[in-house]
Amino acid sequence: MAIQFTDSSVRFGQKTALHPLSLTLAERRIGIIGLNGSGKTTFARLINGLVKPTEGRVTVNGLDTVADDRAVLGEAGFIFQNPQHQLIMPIVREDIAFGLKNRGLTNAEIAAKTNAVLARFSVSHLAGRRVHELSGGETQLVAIASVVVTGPKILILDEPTNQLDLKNRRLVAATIDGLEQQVLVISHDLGLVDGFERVLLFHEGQLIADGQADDTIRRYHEVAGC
């Protein structure tokens, strides 16, 4: 798996969001950390396709964000900083299988996928559960479980430990640990990450430093002044 940005910048008006960059991301586990309005969020939802290159290019295995955007979704998923905006659907089954309908599978084809991804995530007890009575960490859970049915190769995680208490971000932690997918992961937690193989750090707008999970959050503290 590579994405690759050449020469990637991104302005809303004349506000730079992200300065020009040009990398290579082919680890399977990656973190990317910063400061708040530090870039990080613009640069990973370039990556989908969510946001769009103002000059330069991105592809994601040799697909253009911009030129093949449907494709490139169905490449790269995304669970929000706030997981129950992408919970549509009001029954925790029937979300999971919103996302596989049009595809061509027959009722019993979407029923077995929906079970099988509900038992790989050990929320097959939530399958009748209302998705606004689950709790931070199910919820979690449950989003990233409607996100890999539809079978991505690339999984983008936006603050997933966010607002969670300590049992929920080790049983966050490990669920990302065990995902078959290239993984990036968009946090303030930096103990989630410090085992990643590598570490993006943005500070204004800028990629300034890119590394080992050690090195990177050294420079990080640096930068936060703690």
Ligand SMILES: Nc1ncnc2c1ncn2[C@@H]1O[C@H](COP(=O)(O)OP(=O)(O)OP(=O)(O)O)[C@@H](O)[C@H]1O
Contents of the next structure:
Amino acid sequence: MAIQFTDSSVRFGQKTALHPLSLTLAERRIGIIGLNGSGKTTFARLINGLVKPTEGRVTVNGLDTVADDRAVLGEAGFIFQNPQHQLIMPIVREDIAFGLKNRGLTNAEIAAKTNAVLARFSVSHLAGRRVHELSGGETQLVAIASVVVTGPKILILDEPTNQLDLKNRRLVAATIDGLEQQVLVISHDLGLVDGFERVLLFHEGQLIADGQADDTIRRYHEVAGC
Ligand SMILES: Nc1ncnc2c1ncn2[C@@H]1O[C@H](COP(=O)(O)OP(=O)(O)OP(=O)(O)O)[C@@H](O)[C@H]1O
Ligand SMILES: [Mg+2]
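The structure above corresponds to the form predicted alone; please give the structure of the form predicted in complex with the named molecule next.
Now the complete complex, all chains and molecules, led by this one.
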């Protein structure tokens, strides 16, 4: 089972955000790096169908992101670059529970799953808090919990340590490390992806390096000129 890109490209009007690429992603830990505006988020959004390919196709564990878009959303969970935008209910507990609605679960089952995921990510003490009053680190952990609770097989995290202090960065890094899913992490925090099995480098909408973390990071320093 894998994520497969076949001649996939993305254009927004006249702008090519992603030039055609073909690749298969089957590793457990994959990093995505590159300068601002290089196409990282666009590439990652293709995976759960938030962005559709202008040409070519993308499949996730055999499901097509266009033809099977609803199933793909359940397969691949996405934690946004600004995770406060994905917390939609006012209170943390309600937000986590919201993802479990319409799945034929009883209220007691929903409450049990909500409590379990909050405990797993060490945020039980935030259950009754207002989502928009959480700190950056708390927001990140709650956003991860609210996606993990829905049971995706793949998790995509877009700049998960952005704006976090050293302590919360370490906590989020350890949380990512402990996830059983296939995980893709977009990051400007190169230390976060340094130990990953595979790291992709985007530059001006092109995939220009794809391999071991240290090789790809070295190439990134070259293209960034610093
Ligand atoms: N919905 C959109 N409409 C028009 N242009 C877009 C859209 N989304 C992205 N772009 C453009 O596509 C290019 C790639 O954007 P993308 O968000 O993928 O970059 P990124 O590598 O994630 O950057 P950053 O590190 O700043 O988050 C940019 O030039 C951006 O302005
Ligand atoms: Mg981005």
